[in-house]
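Take a look at this single chain in structure tokens; it is the form predicted alone.
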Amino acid sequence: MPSKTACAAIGIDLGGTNLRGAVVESGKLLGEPVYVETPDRPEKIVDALVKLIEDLLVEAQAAGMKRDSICGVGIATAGVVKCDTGEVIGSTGNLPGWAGTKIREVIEDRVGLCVHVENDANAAAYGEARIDELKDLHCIVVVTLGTGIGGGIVIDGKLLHGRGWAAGEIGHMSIALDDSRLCTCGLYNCWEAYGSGRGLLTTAREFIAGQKDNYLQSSLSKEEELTTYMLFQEAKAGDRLACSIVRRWHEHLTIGIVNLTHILNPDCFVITGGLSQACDLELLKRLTVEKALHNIGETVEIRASRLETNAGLIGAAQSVIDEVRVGVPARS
């Protein structure tokens, strides 16, 4: 095994499309990441994870770093992961049958170095709690935006998990009564269904079926396929219907925000994913400071990831070397 003063790790983040891994030193990557897609079947992920930490640690060797170097990977995966085990207990449609892996397990016995498993979501937020200037904070809520949401809670420096592993699934929150919407995981009105990218798209198609006269000039209307692309792209044009599709759906990212700054009352939340650079911060923010309670919204941070894309495969990386130096686990 690695010593304590090892100070590298092999960071994997595991995708329904791409594994990607790279070395991670500091809180960096060590070159590029290295991508290979995702196999369709549970062994043949594991033979996938198997070759790329190999031809890692081939990288690093020639790149002059020694393997003892490395003291272990860290993987970041869908679905619900039971991480004292490293086994992955609830799956997700982007990869199926991978419930009941045990990825620490087989992956430890074929490599040989400590393997530590975490939830992708998590992974992301350990990652951006971890960064030099928000890493002393008490509470810090990561939320990934994309088509779906999702979220990562750190508290004092450690992953906040719960009794069933499954804490921090902050887009499934319920934000209203009637079952008018039908988000992916069989619930009604989840968080998801509304300020997810698929979210999105329903606010878009609701607002151009009940479009007021004013609106009838807009291109939205005349596309059969709308994308979220195009929505951002016409709303920064100027286009009166997509400003109000955008601004609606602000809206809908508010009611989470507030919700969990009730709850958490936490110092900042970083906001990333694929639909991350089209949020925007400041109108948040403001809208969180009109629907929190007094004093409470204004006190709260919302900023952008630094990490971005890289966070989960930093995060994983990052979660190995903290508890192999440091000997303390990345969770609680």
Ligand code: BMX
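Given the form predicted alone above, I would also like to look at the protein as it appears in the form predicted in complex with this ligand.
What follows is just the one chain, with no partners and no other molecules.
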């Protein structure tokens, strides 16, 4: 086992598309992150995790780092994670079959390092909340916009996990009553069913199906395989239909932000994840001010991520470093 003074760790972000890993020291990546495609079955995912960790250990040694200066492995994964045992206890259709996987136990057995497992968005929040500008704030909510909508709530530097480890599953707050959109979790009208990449595409299909004649020239109507990338490109180029779809996406995002604002009255929101680059934060702030109680919307800050796509792996690595070195688990 590594010494307690070790201050580097391997961080891995396990997403539906890729596993991304790197050695992290003092909040920074040692080299470029390594990517591996996410296999389709839980056992294969575990094998891929072990292989990635072994490759990163070799890379770290080649860069002159001693093996015992790496104190553990932090793994950020989508799904509800019981952090004290490192087990995935809940998962939506975004990672089918993943619930029930005892990640910590199997990985510790196979690589001989301490492992801390965290929900992906919680890990991203833990990473973001430690940057200098944010580390002294009382309440930070990190929203990850990707395949789903993930969330992490950091209060006085600690992640809020909740009684059953599901705090921060903000993507599954309900934002409507009419059972019109089924979420991959099995519930209807979750925020994620509107504000995630998948939700945005559903909105787009509805708009395209209901378009008036004057929209028929929109290139979107001619595309069979619609992508979020295409939508954002068309909106940027001024396509009216694409602009109204992207505007509606911002309105959907605003509902969740406003609800969280009223519940938590946080210092700030940090918007991260694959779709965050396409999100107009000024528009989101304006809409939030319009929809929130007077003086509450005005004071909340909505900011872009600093760690961008590495937030999850940096936060996961940091959580295992804190657990091993300081003995302070990253939870409350």
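Residue numbers count along the first chain shown, from 1. All values derive from a computational prediction rather than experimental measurement. Note that the rigid core is defined as the largest set of C-alphas that superpose within 1.5 Å between two forms.
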Margin query: If I superpose the two forms on their rigid core, does the C-alpha of D68 end up displaced by 2 Å or more between the two forms?
Written below: yes
